[in-house]
Each structure stands twice: as C-alpha cells, then as structure tokens.
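To begin, one chain is listed below as structure tokens, in the form predicted on its own.
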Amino acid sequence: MTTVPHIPILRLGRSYRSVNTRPIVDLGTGETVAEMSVGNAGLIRRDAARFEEASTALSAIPCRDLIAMSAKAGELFMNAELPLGDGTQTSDDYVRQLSRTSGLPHTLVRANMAKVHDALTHLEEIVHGLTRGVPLEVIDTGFGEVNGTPVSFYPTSHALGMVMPSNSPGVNALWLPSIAFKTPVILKPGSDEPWTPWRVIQAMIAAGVPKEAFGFYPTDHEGSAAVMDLCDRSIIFGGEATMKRYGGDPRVEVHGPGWSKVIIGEDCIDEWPEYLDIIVQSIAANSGRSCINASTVIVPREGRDLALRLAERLSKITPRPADDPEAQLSAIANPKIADWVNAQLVAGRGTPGAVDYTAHLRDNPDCVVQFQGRTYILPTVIYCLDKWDHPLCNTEFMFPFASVVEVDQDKVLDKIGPTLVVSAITKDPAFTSQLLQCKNIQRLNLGPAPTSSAQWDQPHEGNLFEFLYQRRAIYHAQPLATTGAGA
C-alpha cells in the first residue's frame, strides 16, 4: 500500500499536523497526490506573538551570510532530496507532483524551477537593485553612508505576510529577498500549489537559515485575512476585487492583473513580421499565466494581417501529455473558470467590433477542450476593429489570449490605462520620450524584447526593500554604537 505524503503546517519552523486536513488531487484522475494540514485563524493569531522573536533570530545574521545561504538554498532547491512531511521529496518528485495538481506540463514546471533557482543564486544582484546600491552593512547596522551622505533605515514590520496564488510557481521569487532583509515570511500557499513554497523553505532551512523565519499556513479565507491583519506588511495576489479591497492600504501590496502590452510604433510597423516571435513569446510564455504576459497588441495599422499570422502561430499550441517535452499549454485547475472564460469570449464575439481569428482554426467554436481528463483553454487571438472600448480589448485571461487593435500612435498613451509591462518596438526618439514619461507603465522594455523578459536588478512590480524598510533622517554628534549583526 502506497501512502500519500502529508504536508504539515510550519508554525515558525515547528512542524504541526492539524486534525483538519484536505486532499490535493490529480487534475486528470482525481487521485489524491498529497494530504495537507489546514490551520485556522486562531492558530495564526497565537503564533503572531512569536513574530518578533523570529525577526530577532534573522537580525543576528549578517546580510551577506543570509545571501550566501540563499545561494546554497538555490542549489538544494534544484537538486537535493528535501524533507516533505514524514518523508522526502526529490526534484523529480517535485516536478511530477506539481504538474499533477497544478496542470502545468513538466516543461513549464522546470522552467519555473529554473526561475526560482536563478533568483536564489542571484540574490545579491536583486538586493543591489532593490536597495539601489545601499551597502549590505547598512542593512545590518541600520545606518551608514551612501555616496558620502549619512543614511539610516529601520524595518517596518516583524514579518512579511504572503497570500500566494496557485497560477505560477515562479511568483515565489518575489518573497525570497525578504530573508536577506531579515524579515520572516508568514506564507499562506495557494490551494493547488503548496509544493514550491514548501520546497524553497526546506532548502533555505537546510542551507542554514533559522527555521523560525518561516511560517507556512495552508488556511481558509479567515486565516488569509489573519495573515494580512497580523503582519504590518503583506503581499496578496488577486483580481480587480482584491485590488479595490486593499488598494488604499499602505500596509498591503496588491499584485493584480497586469494588462501588459506590446506596442509597435509607426516607424517599425512595416517590419512587423520580424517581431512575430517576440509577440508570440510575450503572449504564450508560461502558458499565458503570468501578469507579465501580453494581453493586448497595439499597432498603428496592419492589425488585421498581424492578427491573422498571430492566430496561425498560437493555434499550433495544443494540449499534449504532461511529460511531453514539446508541451507548452497548461491545464486549468478549476473547470468552472474555463467555463466562465468561454462564456466571456462567446459574449464578446457576439458584440460587434471584434473577430476571433483563431475560431476557424479550431475543430469547434468553443476554446475549452478536454484532453486526458484535464480541461484546457486553447490560445485565442481577437482582432478589434478599431474599437478600444470593445469588451475583449485590453482584457486579460489566464491562458494565451490577446487582442490586436489599431490605434493612432499619438493616442496610444492616452488609452492604455494601468499597464504592468510594455514592450515598445520603436526607434522614434519623440515616441520613446513620451513612453518614458508615461505614468501608467510600471516596466518599460524599449526595443524588441518580450514582455516576459526580466532582469533581476529591475523589479517590475513594487520594491520589497522600500516596502520593508523606511528611511529616517539621522545626525550623530559622536561615533555611533550598535549591536547589529554587522557591528
């Protein structure tokens, strides 16, 4: 008889098995892949009394040492056999388990695995980018000099709350610098994806990071709210409703829809076929699950031809077995979401002003299909007939989807609205200057680069150092004494 692994709660490093558990199942067969303990809000509130103690444990270690431990953790995360409940988990186990419960094919699990590994092993570059070059010793002692100017920083919270999604393992890279910044992580994993944060935490503990620095709390909505309430700084992922609920709270950083875009300028539009690979990658990388995937392509003209070619390319991405090395499309964990997306597309296609150029390339009008017991949404390209206000224009879904729309270049930046990433293909100095001045763009790629491209020293959403530390004015009339780790 084969027993499934049990994923416990981590109460600031202490493993805890709850009487309340829930299964994590294979999307195709319904077979239980693991059992997971579920904590309640009361348990998290009791543990909050130890957040300051956990912060003290991290503060005693120099920032440079924590970065070295993170680099070691990157190698362990990638290759080692690590604890999983009462047993262990190899890296191949991790790939198979995550694929079965999230719907990601093995190729995309391994791609996200490499992303987390890179973040852990390049943490010094990330910290340098987030702090804009503040010496690591300043984080240790709380004061120092930058370019001859005295500076002082103090932490804003004893812990960072993380309410995680299930859509992509790579988002875990976001919280990794928190350890180097000496801030414990209180993490509520996604309901279908506890695997990645658990494995990262185990790799960090094995690398020498104090186990007290980690809270891992599978929980319900009330428990998630408790994480947000008890941590003075929290990050949550969600849709527009989540953005409205927490958008005005300075204690909370909300990661919502990206509405990322590819924009081709008037000066480059005649060469648009040269950029088709970049546009395809922008839309389809990571199966379109990320907020940095492009959901809108804006051109001054040639939109119809570009949409047709784009549809031909994307329609070749079809469901394949999870372990197929060519698989690029992820299954949808919740079939009700697939049905909702399909209903939105049907309603949108019924609204004049848009054409689905992928519809005639599919075997049936619907984009939702079943394959090996799993639910998939097929890539979809919509050409909007000069109608920016069409319901399918500037809309984001969690699969390879994009609308193509023609907009005069001088009107583009008035229309785009909040946009996480823009890849602007233009060499026009005047348009480039306008893009640089645009307040709606959080990350700007100038030139032919996919929206999914990233540089570790250029965070595209928020700045974790500025979230976890506040700068104060400082003047000292005598040498300062400190008990910090770098003293």
Second form
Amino acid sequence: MTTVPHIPILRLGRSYRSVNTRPIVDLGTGETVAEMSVGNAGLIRRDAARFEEASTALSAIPCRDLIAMSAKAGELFMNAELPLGDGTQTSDDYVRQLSRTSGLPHTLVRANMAKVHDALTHLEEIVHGLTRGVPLEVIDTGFGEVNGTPVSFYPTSHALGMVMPSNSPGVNALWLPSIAFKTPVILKPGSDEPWTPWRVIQAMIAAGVPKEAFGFYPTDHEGSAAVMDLCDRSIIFGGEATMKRYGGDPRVEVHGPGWSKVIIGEDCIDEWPEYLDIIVQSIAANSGRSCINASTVIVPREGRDLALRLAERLSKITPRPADDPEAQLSAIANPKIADWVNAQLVAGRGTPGAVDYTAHLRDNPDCVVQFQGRTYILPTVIYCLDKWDHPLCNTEFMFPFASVVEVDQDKVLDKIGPTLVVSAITKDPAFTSQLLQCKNIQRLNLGPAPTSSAQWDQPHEGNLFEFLYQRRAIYHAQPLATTGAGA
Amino acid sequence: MTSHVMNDAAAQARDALDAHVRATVAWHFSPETGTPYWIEYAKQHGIDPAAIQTFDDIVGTFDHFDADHILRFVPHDQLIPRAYAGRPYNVFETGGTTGMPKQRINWEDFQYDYTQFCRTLRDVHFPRGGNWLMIGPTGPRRLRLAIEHLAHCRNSSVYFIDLDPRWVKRVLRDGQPAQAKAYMAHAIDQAMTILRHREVTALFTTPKLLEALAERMSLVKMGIRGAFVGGTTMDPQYTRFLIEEVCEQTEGDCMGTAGVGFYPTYGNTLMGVAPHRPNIKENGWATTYYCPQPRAVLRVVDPDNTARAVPYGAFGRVELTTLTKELFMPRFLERDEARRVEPWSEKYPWDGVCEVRPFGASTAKIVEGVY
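Now show the form predicted together with its partner chain, given that the preceding structure was the form predicted on its own.
Below: every chain and molecule of the assembly, starting with the one above.
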C-alpha cells in the first residue's frame, strides 16, 4: 500500500505533525494526493517568542552569502529531489502534484516554476531594484554611504508574515528577498497550495539558509490572524473585503485585485490589430489568475471590432489534458467559485449595456464547463457599449476575462480608479505625461508590452525593502563599531 | 477489565438509574413533594407517573424540555418542588447568550455535584491547602460558588478574576475582535497580578485564557500544579497543544507530574460536572467525558430522530436529562454535538461523550469567544 506524503508544519524549521489534517485532493478524481497538517493559532503564538532568535540567526550571515544561497536554492528548487514528508519530491513530482491539486496544466506550473527560479537566481538584481542601489554591506551593518551620503537602516520586524493565496504559485516570488533582507518568513500557505512554499523552503534550507528562518503554518482563520498579529510586517492576499480590513494598517501590505488594464491612445487606435497579441497575453497569461492580468481594455473607439477579434482569439483557449503542451487554461479548484462567477456573468449579461462576444462562440452560453472531471471557466470577453458603470466593466475574475470599453481619452484617467498595471499603447507626449502623473497606476508599461510582463528591478505593488527596513538619520562623531555580519 | 465485569457493572448502573428515575419521578409528580409545573404537565398530557419505571420510559414519555422558554419565562414558584417551599434559593444563569437569561434555581445540588467531583482530582495536582485562582464568569453563575465549594472540599481557597462572557460574545458578534482581545488581556493582566503576589497552585479557567496566561509565563515555573478547564470546545489538536505546550507535559500525559495536571471538564448549570477520562493521548487527543449518572444522563442522539441514540463512534446531538430532587429536566437538547463513546470502567459503566463541539460546528461558524 502506498501512503500519500504528509506535509507537516515547520515551527521555525522544526517539523511538527498536527493531529488535525487536511487532504489535498486531485481535482479530477478526488483522490488524496497529500495530507497536510493544520495547526492551531496557539502554536504560532508560542513560536513568536523565538522570532527574534530566528532573525539573529539570519543577521549573522552576510547579505551577499544569503543571495548566493538563494541562487543555489533556485537551482535546487528547479531540479533537485527535496524532502517532502517522510520521503522526497523530484521536480517532476512537484509539477504533477501541483497540477493535480491546483488545476494548473503542466505548462503553467512550469512557467510559474521558472518565475520562482528566476526570482531566486536574480535576487541580487531584485535586491538592487528594491533598495535602489543601497550596497549590500549597508544591510549587513545597518549603516554606510550611498552616493557619498551617510545612511542607516533598521529592520521594522523580526519576521515577515505571509498569508498566501492558492491561486498562483508564482506569487511566492514576492517573499523570496525577505531572506536576503535577514527577515525570517512566517508563512501560512494557501489551503490548496502548500506545494510551492514548501519546496522553496526546502530548497533554501538545502542551500544553507538556517532552517529557523522559516515558519510554515497551514492553519485556520484564527491562525492567519495570529500571523498578521505577531509579525510587525505582513503581506496578505485577498479580495476587496481584505483590502478594506487591512487597507489603513501600516504593518500590513494587502495584495488585492489588480484591476490591471490595457489602454490604447487615440494616436494608436487605428493600428489596434497590431496589438492584439499583447492584449491576449495580458488577459490570458497564467490563465488569467494573476493580479497583473488585464481585466479591462480601454479604447477611444473601435471597441466593438476589437472585442469581436479578442473574443475569437480567446475562445480558442479551451480545456486540454493537464499534460498537454498546448494547455493554457487552468481548472478551477473550487467549483462553487465557478458557479459564483457564472452567476455574476449571467446577472451582468442581463443588465443592459454589455454584450458577451464569446457567448456565441461556445457550444452553449454557459461559460462553466466540465472536462476530464475538472471544472473550467471559459475565456470571456464583454463589450461594454458606452457604460463604464456596467457591473461587468472594470471587474476582475480569476480566469481569462476582460471587458472592452470605449472612453474618450481625456476622461480615461478620471475613470480608471486603482490599477496595479497599465500597459499604455500611445506615443502621444501629452497623454504619456498625464499617465506618468496619474496617482492610481502602480506600474506603468509605456508602449506595447503585456501587463503580465515583469522586470526584476521594477518592483510593483509595494517595496519589500521599504516595508522591512526604515531609514533613520545618522551622525557619527567617532568611528562606528558593529557586530553585524560583514562588518 | 473483562467484558463480563463491564457487563455486570453496566447492568447494575442501569438498574440504579432506573431506580433513581422512579424515585425522582415520584418526588416531582407527588402532591406532597412535587413540582407544580410537572404536576400540571402530567395532568395536561395524561401522563401517569407511576407508569414511568425506567429511563427508557422517560425517553418514550417526554418531549424535549423547552429550556429556552421554561427557564426564562415560567415563574419560579412553578418550578420549586413543594418539599423546598419557603426555603431561599440560589438563582444561577446559564451560558453567554444575551436577552432574558435562562435561570436555574438551586439549593444544594451544586455542592453535592462538586463534592462528588472533588474525588476525581489528584492531590499531586491539586494539593490540599494550596490556593486556587479562577479566571472566569462569576456574577450570576453557578461556577463561582461551585469552584469555591470544590476548593473548600480540598481545604483550599480561591482568588477570582471575573469575566463577562456575554460581553465577549457580543463584541465578537459585532465584528470587534480587537475589543474581545483587549478584554481578554485585561483579565490576564489581573491574573498575572494575583499570581505575582499570592501563592497559587491550581487554576480554573477556560482553555483560551489558560493559553493566554501561558503566553505570558511558564505555568510550571509559576508553581501551578493543576489546571481545571472547561467552557469551550477543544478539538484534539488544541487539546494536545494545551497538554504538551501550555501545561508543559512534554510526554503528553495529562496526568503527569513533570508539568501541570490537565483536567478538562464538561458541564453546565443544568447538568453538574462531568470528569474526563485521562487517556487523552492514547485516544488520539480526543477527550471523553462521563456525566455524573444517575443524577444526569447524557445521550448522543440522531438530530433527525432524537428518540434514537447514534451508534458508538458516531457524532450526534447531546441530550441531557437531569434527575435530582431540585430539578427534573427530561431530554433537554444541548447546543452541543459529540461522538458517542462506550462505557469506560466499572466506575463509569455508561456512555461517554467525546469531541464535544457546538452543534452544527462542522457546517456553521459558531461564536464561542473565550468562554
């Protein structure tokens, strides 16, 4: 009899098997792929007394060495056989296991895997981008010079709390620099996606990072709240309710809906067919699961034709077997979410002012389908006549979905609201200037680039260094002594 | 213990229960000693008390006791057995709900129940003469007097930190967890002050408050030998955590002496108090309780057919029947569900309840607060 792997809790590196467990199941067959320990909040509260100790263990290692360990971890994450429960996990095991339980086809698991690998192996660039060129030695010692000016930074927290989602493995790239910043990570994995953070942590430990730098706590709502409460800095992923709850809390960075957009300027709209690939990629990359996927395409005119062509292109993305190299669409882990999305779309289509241009291209108008026992939501393109306030306009779902809406260029920036990424296709200097001044855009791609592309030295949605370190004024009347790493 | 011995013990316990049923029914339904409410009830429902000979007859004769109405709105003089007429009584309120509280009137039951329970505490954990600290609801609840009585039975005295569970439930229900947390910290602050300035060897509190106290200090280092907890759900993992980490029984033996003796209890104003079976670790960290039969009888029933007990090992709703001279309360459906467990020993040769949790906990979000 084969037993499924058990994913334990890591209490600052120490493995702990909980009495309470949760099965991680194959979405198609319902077969249990792994069993995961589920801890009570008290475990985290008790371990919090050792966060400072864990932080000290990391502080003793020079930043440059931690970056080197991270790079090594990247290779191990990508290729090595790493511990999993009482056994081990190869990278192919990881791909299969994550695909079975998340619904992501192998192609997308591998793409996310590559993203995490790249983040680990490009950590020096990322750190450089986040610190905007602060020498690594300054992070080690807490002081130094930047461009001839004395600087000093101190850590804001003994640990970084991460309350992770289950939707996309790539989001784990976000916390990776925390190790180089000498801040232990207290991570609550998504209830259906323990695989990626577990494997990254194992790779980091195998690469030499002190194991006490990692807390891995699959837990309940009370446990998530404990992570947020006990870490002076934490990052949480969630919807609008989460944003509302934590939005004003300086201890918390909320990653909510992105409401990312492609905007085509008046000067480029006549060439819109040239940009169709970029728009499709913006909407459908990673099966539309990321906050950097475009959910709205804004044009001054030509919206109807663009929406029709977009619908034709996106409707070709259909469910395929998980190991099909052409697969682009992810299954939905929770069929209730698919039903909820479908209900939103049905209600939206019933509201005058919008047309679903993908509906007639499907076998039936319902966008939720079953394929090989899994639930999928088919790509959907909505053309919102001229009504920005339509319920399906500027709305984000976790599948390839976009609304196309015509808005006069001079009114666009008044309309867009909070937007994580804008890909602005324009060469108009005046409009470009307005885009640069717009306070609602967190990352601006100028020119034809997909919203889903990222540059390591251009952090968006918060800056982990500025979150984990505070700058202080410093004056030293005598040479400074320090016990910091690299001193 | 052989099954033969257990069977004999179970049969004797059953006979004793049936005899107790006859005596209790005779008491509450007789014109001399009886309770006006039940005498009138028998008339209205055509019940012949003499026909109630066994506990099964109680199940077959009575509907579920409507405590929500009777204990809230029926005048107390209707609920006073004539044998107790003219004697002042204690009024105890139940639980943490708001609105008109459910009230139980009491003369000596709680003292009797807790005197019996006293025998389940071990001297090594609750040394005679050592002081206790209770952090929990006092006010109109039985618990304060019951704990004090229990301590006195062991020649001990008690310090008290009050807690209003109704306020905690209210703020949680209103979506103000920070208020609840602040209130809990307020209670723990007061407890720490007492512990710093007085010698205390034993605690009575809720699991969450015990945990919160242990986050501030080591209970063992503070000289605590035993902790007696109750009031909220403890799932197996939480129980293990409390034993191993909060009570510092690293071997997992709740009755060990290296850490704090851990005594979970199940009880309420209407039942009395049920001790636990101290095989928690061996039982997968699930705690089993055995009620003080024959004065109280717990059944784990099928929620869709409450006449029927669920099979051993299955979850069902907890039904309580209280059979004392002060209170006859047939078949009250508790707000809890539990797993039905087989008899434990010659001493407790009747069904136990295990993994007690709020009824519907597997499907609904329940506000429990700290109590």
